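A lone chain, given as structure tokens: the form predicted on its own.
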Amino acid sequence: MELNSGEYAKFREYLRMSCGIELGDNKQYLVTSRMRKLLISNKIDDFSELIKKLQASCSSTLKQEVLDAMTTNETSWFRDGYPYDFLEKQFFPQWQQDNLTKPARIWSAACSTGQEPYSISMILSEINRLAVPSRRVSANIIATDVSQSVLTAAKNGLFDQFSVMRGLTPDHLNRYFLAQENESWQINQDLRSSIDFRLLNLQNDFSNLGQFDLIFCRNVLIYFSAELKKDILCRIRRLLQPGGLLFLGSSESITGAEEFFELTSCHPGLAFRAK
């Protein structure tokens, strides 16, 4: 099943229009390797037939399968460390000090299989476990992703041995997970019920999510064009409360959207504060 240059051009355009991902030149091998199983399972003979089916809008299931196969879901627990250090040492303690009764609102955009929002929820649980009842903090955590399959996995909260080894301490594992058969681990019900998982394409309007104190949009904007990245950052800015913070991936920047944010140190690490 080879992908010729014409088919590749049409597939690139479809992916760009459907989810904003910009494939570079000469990525035919990547597309072929990720699509091969899908073509076989759907009894599609070649890429020309696949593209025709996608363009004809004949199957929303097929479209979702293509999207799931082509979106990267690389993730880990407490990834890069510093955003979670900030939550633990500054954000939630400040909420306690101010004795705020309203819940903090946190959005995990492009949450993949849930490690990011669950990590946030673990930090909150640890803060409250050590606090007197009158100083406990509440938070509304919304987690979104463009892929229905990874959202379903996130909601189920069932992780294999390899997944739990990527960033979890033995203490986290013992406190928040239950061992299952086949060396898998189920995250506890309290954490699963603490997060509102929703299907969302960042290309589309997300203003109905409401205002947030913190937004995590990490390691996803790098796959978009400069124009789409700026548009998304502009719309994210509108959802941040005054002084609200945006965390991007450790190697990402706000290049092209400097008018909306200013770089700030969150001791440790860096974040972007809404102007």
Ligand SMILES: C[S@@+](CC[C@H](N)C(=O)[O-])C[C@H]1O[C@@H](n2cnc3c(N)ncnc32)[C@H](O)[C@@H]1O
Second form
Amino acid sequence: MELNSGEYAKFREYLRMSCGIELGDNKQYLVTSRMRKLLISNKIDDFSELIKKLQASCSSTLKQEVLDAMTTNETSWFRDGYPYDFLEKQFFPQWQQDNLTKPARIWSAACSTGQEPYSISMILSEINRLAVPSRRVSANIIATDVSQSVLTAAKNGLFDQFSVMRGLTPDHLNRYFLAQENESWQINQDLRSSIDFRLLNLQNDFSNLGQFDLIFCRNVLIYFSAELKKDILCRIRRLLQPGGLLFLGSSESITGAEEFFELTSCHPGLAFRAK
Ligand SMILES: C[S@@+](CC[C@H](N)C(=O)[O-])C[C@H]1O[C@@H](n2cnc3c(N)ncnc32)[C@H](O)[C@@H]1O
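Could you give the coordinates for the form predicted together with this ligand, as opposed to the form predicted on its own above?
Expanding to the full complex; the earlier chain stays at the top.
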């Protein structure tokens, strides 16, 4: 199904307005390949009809399906290593010393299918498994995403063989997962219930989430305009507790939002502290 330049311009604008994602020039192939199944299953003949339906705001299900299809959900367990090393070797040990009585508040701001918040929760479980009962720490982990389909997958905690091979050790699998039929694995109930998954569009106000000690906003701002990225970083800064840290993706920077954060090394890797 082809997409002419007028239809592409309208679709691009729709996506930018609905979730902030900026499609580059000449990405028609991406739209046609990601939208083909949706058009067929909704019996929509062409992109003109789709755009009319989206603009007429007749179906929120259709809008959600478009977001699900157009978001890039690439993720893996303990992605890039260093944020999780920091949690294990610095953040939680420090928390055990300073704040044992209160839970740490951690937000995974674009959690995709859950590998990021579950990795955080596994680190916490490991710390507590090795600690005497009086030294155990707790955390409130909130995980959000704009895509309902990845959130549903994250909540179910079911992962195929390919996904579990991306960053999990055999020890993690044995300790935190139950083997299912069809070579899939389900993360255990304790870990599933340790995370509060919520639908949230980072374009919208998120100030009601409360204050956080750590925010993971990794590998999502790259899809937005410089203006939207700056706006989100400015609002994220307001949610960080004094001394709280933000982790971006390993190849992301705060360019354009230097006034809000200072760089801090977390040995190895970088994090950002609110100014
Ligand atoms: C590449 S994944 C990153 C997942 C994880 N943070 C990581 O680094 O492995 C990007 C995620 O951002 C989500 N996303 C895209 N636009 C968003 C928006 N406006 N608000 C919230 N999440 C969004 C997508 O649905 C997708 O799951």
